[in-house]
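Encoded as structure tokens, the following chain is the form predicted alone, with no partner shown.
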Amino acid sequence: MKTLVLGASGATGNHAVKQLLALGGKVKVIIRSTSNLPNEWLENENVTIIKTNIDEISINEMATYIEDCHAVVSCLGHNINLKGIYGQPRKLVANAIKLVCDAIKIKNGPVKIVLMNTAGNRNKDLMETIPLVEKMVIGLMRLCLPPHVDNENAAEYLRSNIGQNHPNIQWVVIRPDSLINTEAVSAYTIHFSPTTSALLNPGKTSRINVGNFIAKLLIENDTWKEWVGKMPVIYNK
């Protein structure tokens, strides 16, 4: 099975690729031409590298990239600097998810989508409630931080526009809390909803654990069946 990974050169996307390979998968990555790649990817016959900018890919081009893939993973995100937060493209993640979905419709075959998102984004299907203070802060974030709105819109596109019964698209939105770097996969827990406030009392999630969960979703059928069409929250145990 082959998986297309967007944002593969990022801090979490890198782990997703490595974990997929470790579990026996094949990977195709789309990265910027200026991105640095691990030598082991360049020498691995199970890794296909496509160098281009995601916001310059046409629907037909994306359909070609997806053609031999059973899944697409998005670990796209905005750089944490002024240009990354307030510069273009402000709709990087949402536009990429829509592009992938439109390309899958052209391909006309079943594809799984895994979107890395954030625990600060609520799952409206579950009517998740948050404290008033957190609700006010999130309202300010929507006004002041375009990346948060981008994350919300990307997840909402899958939840509302694709929904639960699309003939060719199934999806899972993964919501990690505060991301940290660790060297090895550790014990982690998966929940339907946040168990603590993402803003007032955030939990921690290792990037490598996110990568491991992504790989298990796409390699283990039972894990996929458990979480398909849902927005699981992942915490370090």
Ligand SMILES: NC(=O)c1ccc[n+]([C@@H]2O[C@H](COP(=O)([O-])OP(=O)(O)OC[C@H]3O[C@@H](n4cnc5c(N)ncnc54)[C@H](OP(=O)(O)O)[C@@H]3O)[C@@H](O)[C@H]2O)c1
Second form
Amino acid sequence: MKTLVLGASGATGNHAVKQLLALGGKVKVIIRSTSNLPNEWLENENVTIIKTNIDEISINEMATYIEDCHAVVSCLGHNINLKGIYGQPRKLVANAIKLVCDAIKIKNGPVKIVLMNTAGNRNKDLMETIPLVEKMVIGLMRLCLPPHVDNENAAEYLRSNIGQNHPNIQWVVIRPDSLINTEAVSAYTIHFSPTTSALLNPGKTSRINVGNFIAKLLIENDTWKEWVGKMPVIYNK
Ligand SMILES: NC(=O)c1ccc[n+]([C@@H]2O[C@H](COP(=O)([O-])OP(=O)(O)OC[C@H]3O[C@@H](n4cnc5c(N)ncnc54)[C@H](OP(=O)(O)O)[C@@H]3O)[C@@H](O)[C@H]2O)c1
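Switch from the form predicted alone to the form predicted in complex with the ligand and print that structure.
So here's everything in the complex, that chain up top.
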């Protein structure tokens, strides 16, 4: 089983690739020419590396990359610097998800999508209420922080444009809270909705645990069935 991973050079994408490999999967990564990857991947026959800019890939080109993949993971995120936050491409994640979906429609075969998102985003399929003050801050974030809007739009594309009954596309949107780095996978819990305010009292989520959950979703059928079409929130225990 081969998975295409976008954002594989990132702090969480790296873990997702390692855990997929550890569970016996094969991985294809699309990275920028400037991205860094662990040296061992360069000589690993289970890793295919494609160097190109995601925002310059045509739908047909993406369809050829996806042709032999049963799943696509996006751990893309804007670099936390002025260029990453306010420069182009402002719709990095949402455009990549739409591109992948359009390419899957050409491929015309079943593909699973796992999108790394944020606990700061709400699942509109559920009655997720947040305090007024959080609503106001998120409104401000929408005005001032393009990456937040991008994350919201990427998840919303899957939730409302692809929906629950697409013939070829199934998806899970993972919502971690404040990301931290830890050495090893630790106990974590998965919830339908946030159990604490992502802004006022954020929980913690290790990137390595997000990678572990991504790999489990794609390797364990029961885990996929439990969360397909949902937006699970993940916290360290
Ligand atoms: N920080 C938090 O507490 C938090 C909490 C919840 C959710 N999130 C979300 O989690 C996601 C991933 O977080 P992370 O810490 O793993 O991110 P990260 O380490 O910054 O990784 C971002 C990935 O996106 C790629 N990327 C960035 N700009 C790109 C562009 N213009 N074209 C192509 N690829 C590009 C990066 O590639 P390069 O290596 O080439 O730069 C890298 O692979 C983000 O969307 C973030 O919003 C963050």
